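In the block that follows, a single chain appears as structure tokens, in the form predicted on its own.
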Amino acid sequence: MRFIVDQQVEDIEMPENLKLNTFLQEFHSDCTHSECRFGFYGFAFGQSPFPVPKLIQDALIKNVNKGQYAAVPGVPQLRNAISKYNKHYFGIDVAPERIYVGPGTKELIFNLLEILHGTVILPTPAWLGYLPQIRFLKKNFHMLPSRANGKIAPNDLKRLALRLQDRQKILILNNPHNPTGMLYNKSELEEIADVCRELNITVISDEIYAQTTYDFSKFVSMGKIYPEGTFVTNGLSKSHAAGGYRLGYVVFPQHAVDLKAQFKKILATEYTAVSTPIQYAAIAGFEISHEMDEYFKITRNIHKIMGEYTYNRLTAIDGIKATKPEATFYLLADFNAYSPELQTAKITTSQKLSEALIVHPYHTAIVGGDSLVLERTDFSARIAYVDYDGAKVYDAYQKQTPKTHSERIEFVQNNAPKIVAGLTMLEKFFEALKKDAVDELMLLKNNMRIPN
């Protein structure tokens, strides 16, 4: 019997992160070199390496017997905890009734895009998950390239929005930003909010990395700046190192009463509710406690140390630029200065650059620019600096906290050897690329009898 797949599904490509994972698995199994046994230097996958906080683990064990369905918006105790969490950390006074719990922010953003009519404005570069969702839902969309500082400009947003005919426009704002690690400050958000108010732009503010902001006093939620028009999404995945728990939440704008009823209908139709034991475990993560404050402080400091080291090593390579992260565990590396050498080596797209780096002898995994909604010929890449044993690094930081610049370098060298080695491999790759290009040019000159 032949089964026919719906054309809408046929038209969707596999998400770039899963495509890359499949490629890496196949490469690892096919590589004949003995050096392949260690795997690869992993700068591709954005997953916090730290253990799930013990408070959450203990709460999950305690509530493992809860087998009943939960209420569609989430258990009341969890929504109350999230309400207090937002007020304490982000200064947003949110009634629990404005909070809906879902199986991760990825699903909740998809649900919001389902119910919100209008054209989507997607700033680029972007997290690789937004565009497949937009395409799957067959929504109209327009790219909004960021400026040199990695952020969108209010005037650019206004010019684009004025060209769009839909009564409602939807801006996806990711702050802190994946893949650049950049952070919008209060005045920048206020300028964007002014444009949104003027032109009736609804904002989906993906703030999943909020707690990873290195100087946490600098983080400002768009929900505080533009409360009447912003949906804020957040969850456990990044700040609590619990991506596998699949629990996120969305804070609805003020006075969005009718919309909440529509949203509840969508959630009930698609997945009923998030796993009940997971919801009760999450309460411990969102409650205000000394243990969680200490966990946030240590993990964000380690991310900062790893980011500083990665940035300095990359930008020390001749011609390479990078965004200097203020949050998250990513930066965006710009390899476009090597475009002539890459073209000479028949590496014509960012995808081919990713493939060239993963094969022997480099064994280095990155996420190329085409996966980040950049042009295929843009030789930029997201570098995730989390390839280390999070539990061991967490303990090492507690035992001896590095304070000086030299101590931070030593901390990375001692505790994240794969990051150190992977950056060395990137350096060797571009050195070899430049040498090969020079050798080929010399050969061409000699063959044509062109004097040096």
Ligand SMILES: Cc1ncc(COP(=O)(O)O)c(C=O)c1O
Second form
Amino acid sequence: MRFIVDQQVEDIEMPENLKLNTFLQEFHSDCTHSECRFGFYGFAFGQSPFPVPKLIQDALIKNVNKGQYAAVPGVPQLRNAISKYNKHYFGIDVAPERIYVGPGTKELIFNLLEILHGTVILPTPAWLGYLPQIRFLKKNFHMLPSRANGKIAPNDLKRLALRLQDRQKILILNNPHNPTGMLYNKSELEEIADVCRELNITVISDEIYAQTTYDFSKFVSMGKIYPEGTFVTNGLSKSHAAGGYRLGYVVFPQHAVDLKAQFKKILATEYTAVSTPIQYAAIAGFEISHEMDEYFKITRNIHKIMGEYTYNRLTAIDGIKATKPEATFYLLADFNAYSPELQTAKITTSQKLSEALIVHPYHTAIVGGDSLVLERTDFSARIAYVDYDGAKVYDAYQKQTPKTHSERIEFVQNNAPKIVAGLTMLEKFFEALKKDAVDELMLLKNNMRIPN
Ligand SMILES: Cc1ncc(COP(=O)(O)O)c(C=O)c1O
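Return the form predicted in complex with the ligand of this protein as a structure block, the form predicted on its own having already been given.
The next block holds the full complex; its first chain is the one shown before.
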């Protein structure tokens, strides 16, 4: 039997995260070197390494018997808890009726793109999840390159939006930002909001990393700045280390009554509701409690320590620049200073750079530039600093909280040996690259002296 796949599906590319998975698996089965058996230094996958908070686990166990379908927008207690959570942590007053629960923010963003008419404005670099969705839905889209600090400039947004003919535009704002780890401040958001108001731009503000903001008092939600035009998405995946639970939520803009009915139709058509026991478990994660508050504080501090260490070691390598993360567990490293040496080594694209790093002797996995919606020839890469045993590190932090700079370095060295070793591999790779390029140059010079 031969099955014919729908053309619409055939036409879309494999999402980058799946490509990455396949690529790493292929590498594993291909490499015969004995040292490859340990796996690789994982700077590629963006997953929180910590255990799911105990009170969420307990609540899940307690609610396993809940076999009934839940209401489409989510169980009322959960929407209530999310409403209070938003008030407590993000200072936004949202009635539970403005909150819709779905199986992860990825799906909810897709659903929003389904119901919202308009051209999508996608700031780059970007999380690798948005573009396949935009393409699948055949939406018009335009990239909006960020400035060197990883943020979009309001003037650039304005210039682009003025060129677009659509009555409505949709800006996907990701704050805090994957892959750079940067954070917009209040006045930057206000300036973006001014442009959005003026030019009828709807914002999908993906704030899945909000709770990871290292200095949490600095986080400002776009839902607060532009409440009439922003859909805020957030969930359990990063802050509660429960990506596998598949639970996210969207806060609808104020007064979006008609739209909510349309959205409900889409959810009911596609998945009815999120698994009921998971929704009850999530209540425990969103209710305000000392335990959750401690969990957020500890995990964001550990991310900060790992980020600081990774940033310092990377930028100590001659010529390498990186964004200094203020949130998330990523930074964007810029290896473009090595472009001539990379070309000499026949590494002409960021994909080739990822391949060169994953093979023996480096065994280091990174996410290259084109997966981040950058040019194929842009040698930038996302470095995720989560390759450690989250449960052990969490305990170690509680037992002895590192305070000084040198204690923080020691903490990483003692608790995240794969991050330490992976960074050493990156150092070695670029050292060798430089040396090989010099050797090649010498060879070329010597050859030129040889009379024919
Ligand atoms: C920026 C960003 N948005 C959304 C998601 C997806 O989150 P969820 O698990 O809620 O679908 C991720 C996950 O990597 C992400 O990095």
